[in-house]
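Just the one chain here, laid out as structure tokens, in the form predicted alone.
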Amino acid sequence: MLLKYLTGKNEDIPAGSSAIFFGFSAIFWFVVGTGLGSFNAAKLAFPDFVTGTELFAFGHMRQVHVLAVIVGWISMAFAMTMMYMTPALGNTKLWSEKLGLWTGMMWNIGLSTALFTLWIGITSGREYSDFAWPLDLVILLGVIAPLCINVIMTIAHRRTQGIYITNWFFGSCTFMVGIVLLVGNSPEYFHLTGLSEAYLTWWNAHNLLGLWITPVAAAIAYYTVPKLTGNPLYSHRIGHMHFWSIIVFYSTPASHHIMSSPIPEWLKSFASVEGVLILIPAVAFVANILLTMKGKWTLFVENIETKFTMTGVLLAIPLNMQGGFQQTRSINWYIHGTGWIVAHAHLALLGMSTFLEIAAVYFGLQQMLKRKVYSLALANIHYWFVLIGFCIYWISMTIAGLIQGAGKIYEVPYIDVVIAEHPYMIARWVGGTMVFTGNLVWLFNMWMTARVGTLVPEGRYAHELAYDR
């Protein structure tokens, strides 16, 4: 069927086909990514776990896990939401379902190739941009550019007078992430070394989060919360303030990642000040969504999509508080290079972003498939496994990071620090494995939804019927 659509005419492809393809692809890569994360955490908790094989060494496996989650799960879930939210908000169809399906196909093929080459040791050696440069170009030209074209052309062909805030984010972020990838990978294209390479590496990493992951996740909430509650967005003006302030303040020089390097002092100060100013868009977003929920908090208990969405919004509070203040020099000096940073990164990627995306994928797949979720009980098991597993992971790694920071200050022998943090490495593995287990349940639940989920009568939302029982 997929081959038929890929080679057929665009008008013959059912609406929502590309959203469904991206949705299941995203869940699959989430299972792969968290499975790899559980494996890597086991190697840190139990040093004798799977030794003697170079390919399964932590140095080979760690970046495969990271990029499977970022490029596979997170970015594919974003693409899935764009495939169905952008047309819905413009009262139109997706500009090209065929282009969407080809983008999804290229994405899966390109990512599989990139992760395999990374696994066997072909890497740039630069964190968060580890792929070899030819594969960077494949992702940029074969994935991001077509996605950007499809989203922007859908917005351009809208049949509504204005552009809702979600589509402001979708259109701008698909464009900006292309710029980030192009400029951020320039050290490989132009053979830059030294401080130039270090700076651009972290400029790329920082803005992948600041101009792609964080704002697109927020854009999803701007759609799902009014849709699920029936309440209008509390304030479009605050939404637009969020949009413009995140563009101005989050796209920082990113030099706070390399505070100890010999880059200009003014650049470090600039990064620190702008880093704290990200609290402006953060507070705007959280306040707007919480006020939109007014009078509908019972849905937090009754509705699985609302559970995931509002958990993600609430996790944005500690995320942005940490993110703002850990960019100041004194705090950065204490926590740099410790497990605190690992915990913070997972608060962003596995916390805020992932919970918002899961809700959107649950909602979107039910709408596109026109079926209600196969098992609400399994959906709730998924929620609690992911939430409890994430909390165990985040708290244990935060404590481990503080232990490492104290060890640095008091010049504690390194091996003593390793021994002190070992219980928290075990907790990290337990938490990560719970998330992986929950995702296996989710994959089964959505597969069964597609196969035998109850069909939704015309004019009813699948998520509404899911709670009629």
The other form holds:
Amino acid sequence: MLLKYLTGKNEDIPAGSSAIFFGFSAIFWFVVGTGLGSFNAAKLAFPDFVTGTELFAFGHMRQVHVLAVIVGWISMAFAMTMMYMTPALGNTKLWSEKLGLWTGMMWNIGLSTALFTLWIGITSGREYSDFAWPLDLVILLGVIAPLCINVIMTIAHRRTQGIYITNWFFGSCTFMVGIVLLVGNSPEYFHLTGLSEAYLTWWNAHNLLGLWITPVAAAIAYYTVPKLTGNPLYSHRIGHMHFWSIIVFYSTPASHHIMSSPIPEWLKSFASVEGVLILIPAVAFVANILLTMKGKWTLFVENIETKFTMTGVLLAIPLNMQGGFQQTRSINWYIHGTGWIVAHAHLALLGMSTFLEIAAVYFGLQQMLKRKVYSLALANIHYWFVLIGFCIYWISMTIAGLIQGAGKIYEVPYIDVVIAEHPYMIARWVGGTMVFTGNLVWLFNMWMTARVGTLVPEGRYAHELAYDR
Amino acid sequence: MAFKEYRLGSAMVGGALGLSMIITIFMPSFDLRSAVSTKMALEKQLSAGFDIGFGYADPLLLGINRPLTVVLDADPKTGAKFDPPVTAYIYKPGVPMPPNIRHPHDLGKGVQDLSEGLGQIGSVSGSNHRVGTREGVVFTVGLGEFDGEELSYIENASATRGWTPDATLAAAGDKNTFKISQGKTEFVVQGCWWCHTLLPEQTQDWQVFGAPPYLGDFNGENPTAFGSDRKAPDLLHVGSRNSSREWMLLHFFNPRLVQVNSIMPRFDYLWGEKDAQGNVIDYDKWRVEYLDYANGKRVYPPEVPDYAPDSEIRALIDWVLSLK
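Take the protein just shown as the form predicted alone and give its structure as the form predicted together with the partner chain.
Expanding to the full complex; the earlier chain stays at the top.
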């Protein structure tokens, strides 16, 4: 069927096909990514677990986990939401379903190739842009560029007067992430060396988070929360404040990632101040969504999508508090490079961002398939497994990070730090495995939804129907 | 449909992003470009060579087409004795040139002038630096004076002293040849940098991990691979703390032989199929015997095999011990 659509006429492809394709691909990569995460965590807890083969060594697997969840799960879930939210908000159809399906195909093929080459050790050696540069170009031109065109053309062909805040984010973030990848990978294209290379590596990593993952995840909530609750967004103006302050403040503090390297001092100070200013968009977002929930908090318990969304929004509070302050010099020297940062990164990607996306994927898949989710019980199992697993992970890594920080400043022999961390490494593995298990349940649940979920009548929303199981 | 405020909005997004890039990329580039290469940077650059990551000369990152580092007791051409020994960097035909031969400006003020003047790096023959030269080049690090300041610079020993790659390699012998560039490739490919950092921090770290690097310590290095998630000791100066090849040998084969609580993975697979004597290494037997030892059924652990001269582990240890 996919093949027929890929070669067929655009008009013949049913609306929502690309969203469904992206949705299932995203869930698949989520299962793969978290499975790898659990495997890696087991290796850190028990170093002799699966030993002696080059390909299953920790150093070959770690980056595959990171990029599978970022480029596979998170970014494909973003593309999925763009495929159905952008047209819905413009009261129109997706500009080209065919292009959307092709993008999804290219994405899966490109990412599989890139992850495979990375796995066997072909890398640029630059964190978060680890792929060899020809593959970076494939992703930029074959994936990000068509996605951006599709989104922006859909917005241009809208049949509404204004552009809703979500679409402002979608349109500009797909464009900006292209620029970030282009500039951020320039050390590979132009063979830049030394601190320029190091700085651009972190410029790239920072802006992938700042101009892609964080804002797009927030933009999703601006759509799902009003839709699910039936309340209008509390304030579109505050939404715009969020939008503009993200672009201005989040795009500048890249150097706070390498605070302890000899980059110019003015740059570090500047980054530090700008980093605290990220609290402005952060508070604007959280406040706006919480105020939108007014009078509808029962849905937080009753409705699975709201449950995921609001958990994500609530997790944004500790995320931003950590993010704003941990990069100032007075705190950064203590926790830099420790497990604290690992915990924070998972709070951002597995906590806030993932929870918002899971909700949007649940919502969108039901809407596009026109079927009610197969089982509420399974969805709840999914929720609790991911939430509890994440919490175990986050708390244990935060503690491990504080231990490492203390070890660092008191110059404790390193091996004592390794010993002290061991229980937390085991906890981390338990947490990661729970997340993985939860995702397997989710994949099954969505598969069953596509096959036997109760049909949603024309003109109704899936969340208005009662759950069957 | 065309509302003006959207045009304005889009222009403002572009403007804001552009401004942010001017501040965060264009402005720092002046500071970063003004960095003057230190001796450490020159040694790192010459021993590592062109990009360690994916490139035309070594697309699969097997450590091929890489420079070799040798320590010479005597001049390969004249035979005159050196005291102290001199380190030379051999770029055989087809090995890409170190980055700053093509971009001498990045060496920084003074170092560039000395390298181009006394060091004659401009005379490196062959126009395409990425595929290397036809005859090969030998470099050394010289010490000169610029504006009353002592600076190290790159010397093209093929031009200044007439050293050829083959003669230099023969003069050094295998014992004094170090595959540092291939070793750094292993460091990147095997993912050591997901646990180890190459960046002692400015705030503490001085006593155990050694001095944090300076602005000019990185010129010509790609990738810098600082590492962001430190689960293990910093390695930037590890060769000064521990220079024992035997310890490294045991530690890489199975870290738990020398440090029972280590979480470092075993890198025994880097030994390859055969040991130094050409015998096939029986890994299964070794693991069984090791398990017996770990469970207290043996008093001594099994012997760790000697590595073959062309094994990957040799290159890796060469690189680790070069980190002074």
